[in-house]
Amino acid sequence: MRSLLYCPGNTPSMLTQAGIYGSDAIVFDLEDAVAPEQKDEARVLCGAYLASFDYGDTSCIVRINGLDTDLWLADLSAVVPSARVIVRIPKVEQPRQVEQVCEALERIESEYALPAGSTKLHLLLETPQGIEQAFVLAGSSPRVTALAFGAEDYCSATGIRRYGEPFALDYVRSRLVSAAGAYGIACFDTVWGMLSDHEGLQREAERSRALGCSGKSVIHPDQVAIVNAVFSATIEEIDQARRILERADTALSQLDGRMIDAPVLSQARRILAKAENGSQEGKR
């Protein structure tokens, strides 16, 4: 996945149109985008749309309410039976939180005769505690297929200027990328909140890709094309990957002055697989 478009879970028109903007995934939001008095309505709407509406090849993710509320279990019960959803858990800080969700998913999957372990998880890390637990959380369950960064709470807690120097969040991105890489899962960058600043979005997306992020969450349809372009392999990258793999079958061990060894071959294969099959989420 390159682009993951957030969609408020309480707006039927947006739920209907969310799949037309070209994002690789839709994140149906039951948390921050929904006012407290509309939580129940949003939950019912999301469950109904996921069960009956055709989003084609677009991946469907639901950000449930936090585990510090009394809403998250009802959220799971409403959306998991559709058998097509990835669950995004907000503000994850400890493995026990992942365990709680996994225990609930086991019960729901059993109740609805879904394959055990079929519901996958994205862990949204938004606090200093969560960031520092990234390696433990990435390996906390086979259900976890991605880590995602949420910058606003992290910046509030640390005093970092969210839209200041471009390198201000390099540490967080690098830590999450490393933790995700250690377990063979994806890492998705935080949203860009300045909706009219497309140049700023492109710069940040390019930086997060350079640091190893798999893709980026977005909050407006206008941001989708920019993020898709940044996180897609370029023609030059694809051509070089093909040449590397062709050279690997010969006795020569370098190309254009670059040594070709096992890690280089592995990366070339990933680039071609991504280009040929579409941008896919990292899997264990």
Second form
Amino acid sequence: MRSLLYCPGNTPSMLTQAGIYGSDAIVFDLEDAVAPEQKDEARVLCGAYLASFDYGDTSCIVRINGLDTDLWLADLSAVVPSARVIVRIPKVEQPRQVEQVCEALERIESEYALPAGSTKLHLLLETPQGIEQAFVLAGSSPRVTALAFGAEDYCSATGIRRYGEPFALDYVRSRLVSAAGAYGIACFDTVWGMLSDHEGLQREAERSRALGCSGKSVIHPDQVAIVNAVFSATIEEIDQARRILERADTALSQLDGRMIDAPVLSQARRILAKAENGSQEGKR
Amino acid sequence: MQAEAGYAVKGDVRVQILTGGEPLKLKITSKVEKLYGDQIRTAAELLLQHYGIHSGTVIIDDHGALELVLQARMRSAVERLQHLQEECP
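Return the form predicted in complex with the partner chain of this protein as a structure block, the form predicted alone having already been given.
Then the entire complex follows, led off by the chain already shown.
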């Protein structure tokens, strides 16, 4: 997945159109984008869309309410039976929280005769505690297929200016990319909240790609094409990957002066797989 | 007692259920009444039957909602009504 488009969970007109903007995933938001008095009808509405609306190949993710609320369990019960959803858990800090959600998912999957373990998880890390636990969290369950970074709360907690110096969040991105890489899962960068600053979005996306992120969450349809372009393999990268793999079965161990060894082959395979499938998400 | 769900905005439908009074009154207004009025009424009647609502007044203010949205809003209104009835039997 290159782009993951957030969509408010209680707005039918947006839910109906969410699939037409070319994002690799839609994130149905039951958390911040829904007012407290609308939480119940939002989860019913999202459940209905997930059960019967055709989003084609676009992946469907639901950001449930936080585990510190009494809402998340009802959120899961409403959306998991559709059997097509990835659950994004906000503000994860401890493996015990992932266990809690996994236990609930086991019960729901069993009740609806879904394959055990079929509902996957994205962990949204938004606090210094969560960031520092990234490695443990990435390996906390086979259901976890991605880590995602949420910058707003993190910046608020640490005093980092969110739209200040571009290097300010390099540490966090590198830490998450490394933790995700250890388990062969994806790592998604935070949203860019300056809606009219497309150049800023492009620069930030390029920086997060350079640091190893697999894709980026977006909050407006206008941001999708920019992020897709940044996180797609270039023609040159694809061409080079093909040439490297062509050499894989020969005794030659160099291409254009570059040594070809197992990691280089692995990277070339990854580039080609991603080029063939924009929604590729990782080994799990 | 009364419960409602949904909003009077494009692509949505506002469903209000008011208890009391027989027979059941179903009032529908829709931006697309000429084209889809009969379809909306049929879908609404089936839903009311499904939820066992045979009395009171149900007001549907449709703004071009898909049928799945009508289903979701009706379900939410019914669940909210049930919740109210549990709180104030």
